[in-house]
Amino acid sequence: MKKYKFKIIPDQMLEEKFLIKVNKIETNFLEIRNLICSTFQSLENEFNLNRNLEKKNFSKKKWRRDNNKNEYGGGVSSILKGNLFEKVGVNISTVSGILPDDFKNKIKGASNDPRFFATGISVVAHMFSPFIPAAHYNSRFIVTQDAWFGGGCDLTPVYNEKIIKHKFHSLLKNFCDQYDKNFYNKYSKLCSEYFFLKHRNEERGVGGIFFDYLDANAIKNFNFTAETGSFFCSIFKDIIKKYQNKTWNLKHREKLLKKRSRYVEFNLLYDKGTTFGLKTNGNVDAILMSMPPIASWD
């Protein structure tokens, strides 16, 4: 049998109890940040060469976890901050440990073992645009006593909302559709919930959808789980192209900065993302990327 190369596994992740291959599925969100850096990297290329701007590049950085505190695995970190793209980060890691008693009744499989591994892709893109909204997507394995699949992705428009929310979510459906006709229902309400500001009785933005707890050991879920990265990144790629050309003012910006006030409140009060990683001892900068470079309240 392969040995994994971090240390601290829980028994159930022993590679031949899987039907599907952990380093498959590290490799398939390798291969999807790599995908969404170079199309949004083309993106801001394209942009910037037609209006005669200085050229802006990703900025990669990578990190590790404290071996002494029986935590391993590290990842990297891609940002962005161009004349299209204000601020787009991508990061792609892969840690293991042990989840802190204040947190471990928190998470599926980890009350009587509080071994952990856990591996992911996150993008978050807030836009020079107010006509381009923010967008959201994320995939993750986690693994305890139990291992699932979870993930999805969604936007906050400040204009033209019901047009792509409408022209989204039908999308959506169809992607959805091809591997189960419950999931867009589903995943579309958990979205709606989930993202929900209860102290604003509102919702981030048009929602999209929200997946957790999918079984790893079930084909369908692992290529759900894999295909959403490709079908936001088309979707996110045909909007910016739709709307990058639309001339905005400065009441424009405005609404803008405090449409993201709302999402630097979801991300600090309500995000379990950013929960996990906090408690867990990750790596602060990449957890709070998803922060917007400027926001505004009123």
Given for the second form:
Number of protein chains: 2
Amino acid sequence: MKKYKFKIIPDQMLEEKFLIKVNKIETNFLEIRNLICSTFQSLENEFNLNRNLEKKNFSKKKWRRDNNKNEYGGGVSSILKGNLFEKVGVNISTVSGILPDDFKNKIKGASNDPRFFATGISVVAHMFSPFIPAAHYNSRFIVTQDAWFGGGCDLTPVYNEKIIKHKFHSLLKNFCDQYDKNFYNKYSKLCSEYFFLKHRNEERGVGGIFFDYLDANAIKNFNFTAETGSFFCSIFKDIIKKYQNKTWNLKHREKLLKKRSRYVEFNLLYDKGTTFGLKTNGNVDAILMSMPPIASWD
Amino acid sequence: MKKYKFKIIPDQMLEEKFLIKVNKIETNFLEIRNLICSTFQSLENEFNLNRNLEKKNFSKKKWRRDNNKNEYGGGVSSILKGNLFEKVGVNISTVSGILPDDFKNKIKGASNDPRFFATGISVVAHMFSPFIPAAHYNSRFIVTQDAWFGGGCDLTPVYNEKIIKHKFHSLLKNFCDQYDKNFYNKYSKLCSEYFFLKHRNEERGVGGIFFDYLDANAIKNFNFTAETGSFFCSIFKDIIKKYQNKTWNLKHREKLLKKRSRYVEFNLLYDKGTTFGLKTNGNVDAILMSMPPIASWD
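Output the structure of the form predicted in complex with a further copy of the same chain; the preceding block shows the form predicted on its own.
Let's see the whole complex now, leading with the same chain.
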């Protein structure tokens, strides 16, 4: 991966500050990106073949921030608009800069020194079939005067919500327990609280896990963050395989499109990543790649 | 119209404070609501008849706020999902309450005393034809320790933007000039600035007029606010008549759906009315009636 120069937080500071080298974190995120893209492309190809539809591939787009504005770094957005994946966006980015005044007090460790560094990966998949949940996964490593890992994954089904929720959460618990017996309870609760539409008094989906502010100097936290990506990839693959064959009609699609409008509302009204990105002059296409391809309101 | 009791700001205070009686303002807003609904229903009927489609009517829904939570008042939402109007929402409401702590400093005259009273009407029309612009109109009267009128109207065309913009603005100028020679310049500029998607560096539509904080004790300001409603109704009627016959295909619709996604982004990320409503525990269906029936993202 192309190395960027981070003039805001010196490379040297990043190198010396952490037990886990920043380079290692970035490389790990890149591996997860590659795993997810290749897994999703295989699924798209496999089920496309069954249906004899035109083959659709991921397309990649690089973007860079404007160094003249003290905005450094950039990223790669991979997007697939297919016949199984109606739209899936996979973003990977490493950026640095100075947080705007009205925002620095909202970011941990930035109130006295607004410089930041952030590297992360995020995935949002909206599926054609109303029977396959929308899926979201994200891992991030953020440096201000503090440094921490964050991330998580969650599902938004329209049908079979109870079954999917039960299975997903039992697998999540097994996964989390390998790292810390408190993780599942803590982070599944945080997830339900986070992905909540206050104005509608409803959750966005069936939850999952959401973690933030995990001390960047604990190997356990790095491993947990890193493995969330492959866990997500494997689980979502199984769900797709299970539900992809189920036939659906227009009524099912209409219900999916309504559900997606809540996804839009959440992301634009509440999502920290979206706000963070738009406020720090991030790449709009990359930030709003999470938007569904089509959504409807009553 | 049903009179509500406003325990937060006493009726008596509202009666005595203003040159123009609050009752008169509410009655005027109700007349505008009726004019707009009947005009739109006639247009829907007329062009429906030409096409032999099933006749669609406005449906009305009353809502009230929860007095037990010190939230008073309510409103009526009228919605038409037709064949000319894909979705048009007309809201009229009179509410009062106490602004939440994190919000009172953002509202004029509320930082020391967070009680508020607000009455208003708002209209958002999304049309089936990609050749008829989306249209928005709003009038409001707000009382805190200050009291003022606000409102405006604007258009969001997808095609013929230049022609529509030129004609609309020249009519707006004539309209504004009747009240104050400075109004058009001032409020068309404010409109362009307000309906602006900063993250995309683009305007929502072709603008119009947007005014706020007009002294509630000047008859001129009341008349201007009141007449904006009938002006909007007349102009939009003419535009509909002009463009309703123009044939369109799927490509045109796709472009319309993309444009609508910007409408969604604006309303959820920037719109003061939406934020005000959601933060003051307003009626969600009424607030989000402005959402398009269907929208798409790249």
